[in-house]
Amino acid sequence: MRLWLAAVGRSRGGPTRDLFDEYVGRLSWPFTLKEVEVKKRLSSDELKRQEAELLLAAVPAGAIVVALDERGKALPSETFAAKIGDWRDRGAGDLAFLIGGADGHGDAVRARADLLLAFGPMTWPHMLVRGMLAEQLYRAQQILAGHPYHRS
């Protein structure tokens, strides 16, 4: 199974961009990192349409799509590794997550999803959203291999 994150907005070097590295590279998974950014300025509303247009052409066709939205749902790391695991058990070749922009996924994001979720309730840095992402990720490899790193 490949992994793929589309996030809108361009990573800079710091300690957000070295968490994301650390765990991206502990991860057994092939895994891309596609950034997509819009450039113009446009009503919240346009901005959030054509950045939801590049992140879904970002990933492959028939991929599973998880997009991280504050709406979405909060699960037990133990239930995202299951998952996880189940997709790759039904012969999922390709598991993308979609981070948006400030203003949020547009409804075409909303709509292709195969899961919304968040990291509760809160608000988070976009940069860190991602290094919290790989690290579940991370988690969630071992959890499915038994591996003693999730200990709860």
Ligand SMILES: C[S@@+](CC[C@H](N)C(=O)[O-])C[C@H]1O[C@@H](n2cnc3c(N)ncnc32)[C@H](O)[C@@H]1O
Contents of the next structure:
Amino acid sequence: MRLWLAAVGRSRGGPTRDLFDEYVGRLSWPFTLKEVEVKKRLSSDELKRQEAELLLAAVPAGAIVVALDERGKALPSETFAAKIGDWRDRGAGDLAFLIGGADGHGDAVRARADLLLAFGPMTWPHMLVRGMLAEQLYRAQQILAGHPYHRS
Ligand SMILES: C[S@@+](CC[C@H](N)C(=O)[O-])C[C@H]1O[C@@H](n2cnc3c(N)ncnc32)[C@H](O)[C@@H]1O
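Right, the form predicted alone is done; let's see the coordinates for the form predicted in complex with the named molecule.
Okay, now the whole complex, with that chain kicking things off.
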């Protein structure tokens, strides 16, 4: 199974990028980051619409899509790991995660997503969410391997 992250914004390095790189470097699944950006001054709705188009175009057509969204469902790490294991065991070739920009996701992303995943109801900076996701993917990998990294 290949993992994809399509995310709004370009990382310029620094601590959030280090956090992300640290955990992506520990993943056994092939992982591809696609950064997208709309560089025009637009209304919030139009910006979200164009960003949604770019995010969805950045991931394979048949992928399972998980959109990171504070209004989504918060899952225990074990449940998140079990979902990934289930998708893997059902033969999913591509699992794609989408992180929105400052205004959040457009409707097309919510409509396409197989899961809206929340890291709690608070709003986190999008660059930090990349690192949080990478850590949870590493944690899921270790849970599925029966490794003691995750102690519940
Ligand atoms: C700064 S937030 C956007 C907040 C925006 N005001 C909204 O209403 O969605 C940028 C992106 O970070 C991610 N994000 C922020 N907080 C999150 C959370 N608690 N759970 C999951 N994703 C989150 C989402 O992908 C969001 O689109």
